[in-house]
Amino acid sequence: MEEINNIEVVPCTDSEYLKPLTVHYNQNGTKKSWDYMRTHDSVSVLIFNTTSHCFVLVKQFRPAVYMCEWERAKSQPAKAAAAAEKKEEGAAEVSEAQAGASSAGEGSSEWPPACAGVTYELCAGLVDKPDLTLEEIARQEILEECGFDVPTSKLKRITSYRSGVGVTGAKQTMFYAEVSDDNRVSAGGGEPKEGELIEVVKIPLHEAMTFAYNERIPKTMGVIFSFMWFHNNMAPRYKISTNV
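Just the structure of this chain, alone, in the form predicted together with another copy of the chain, please.
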């Protein structure tokens, strides 16, 4: 149960994380400009636990998602309240294995409930250590966020693509990692010193596609895409019929 309150929004003039830049250029002889942000590439990992036949995801409160819902609530007050209510029901329905996230912030008539900003995601991290390979960074994230120690040789590259092509254009590389209960070395949950408050959640394989397409549960496209990739490419090995 996330408890979010005392919310205050201020302009951000000199951020350590967001550094807007403008690039001026000529495209086919026409002068153009574009505002963008420098950012790091990233890796994400679809983790499948072969002991419990569950996917391992992370769930966390995302301030940017929450503020987006707050904006929506301001512009469409009735719709947004109904949607938030449905979302809580939806999250509770899907799986007993998932801890529900809810609880309203102070002044809930104005601020949406905290669950509106809680997002299900693949285990992921920024490529901000130039000495490490993508596989080594992925391995570290699996360990820190989800508590499994997996050798890099067991990571299978799924593919790579561009994210946020309008603003950041960073490259994301997605991996697949099979783990078992034997690889478990800690509870995961991220690095508290980095301010991470990550909950590790299990999605049973037989519920995965229902979860993926349940729009009441906020999630990234990476979750939906990778579940479908698994069903097409890995499920036959586990003698599971693909129902996508």
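What about the form predicted on its own, after the form predicted together with another copy of the chain?
Just the single chain follows, nothing else.
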């Protein structure tokens, strides 16, 4: 997971997962247009292990996150140069600031370490199997990614919501599943033939909210929301503080 090389960025012209489109429309008499991405709906699952009193998350490398971090790093020298130009403290100081910005710019083209693209997420998957229910897809994802065999009858639907509404209109449905060590049938890790490389991670219940609000830990909004949902709806039965 930590070895990323031979990076090449090319236009996305043919994808079975993403379809970039532009819609033209009139709104209250004003002609408008908007670029959007047609994508699959998805499911996600908050997994709680009742044996060890911990949440089960997945950790994986996300190219989109990695590229955003790279773009952000590239923009820093430009911002530094712009700030330097606004200074009116003398030609010598401006020159020195520009030299420092130029030096930073030389390193900005370098790729960041792979960890810049690694995120903590809920177990999740695309709704791309029309013959399966959402619960059945969620069950498959739990088995493939985390190694637990959970009957669909044990899945509790939390809610559904739109994700990435500025770019997509896809709907994600979130479930809750309680598992025990008796349900574990494999190590998980995803489906290698689909290119998945997933690390299963345990977050102790008493550390959950500290984890959720720690901005230094890269995570999805689904993790934060689901931990809050658990704290409000499920935590009292376990009589354990979730460190809010």
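Basically, rigid core = biggest C-alpha set you can superpose within 1.5 Å across the two forms. Numbering follows the first chain given and starts at 1. Predicted model, so just to flag it, every value in this text is computed and none were measured.
Participant: Superposing on the rigid core, do we see a C-alpha displacement of 2 Å or more at residue 232 between these two forms?
Facilitator: The answer is no, as the C-alpha of residue 232 shifts between these two forms by less than 2 Å after core alignment.
Participant: After fitting the rigid core, is the C-alpha of residue 34 off by 2 Å or more between these two forms?
Facilitator: Result for residue 34: yes, a 2 Å-plus shift.
Participant: Using a superposition on the rigid core, decide whether the Cα position of residue 12 changes by 2 angstroms or more between these two forms.
Facilitator: Where the cores coincide, residue 12 still shows a C-alpha shift between these two forms that is 2 Å or more.
Participant: For residue 24, give the CA shift between these two forms in Å, the superposition being done on the rigid core.
Facilitator: With the rigid core fitted, the alpha carbon of residue 24 is displaced 3.1 Å between these two forms.
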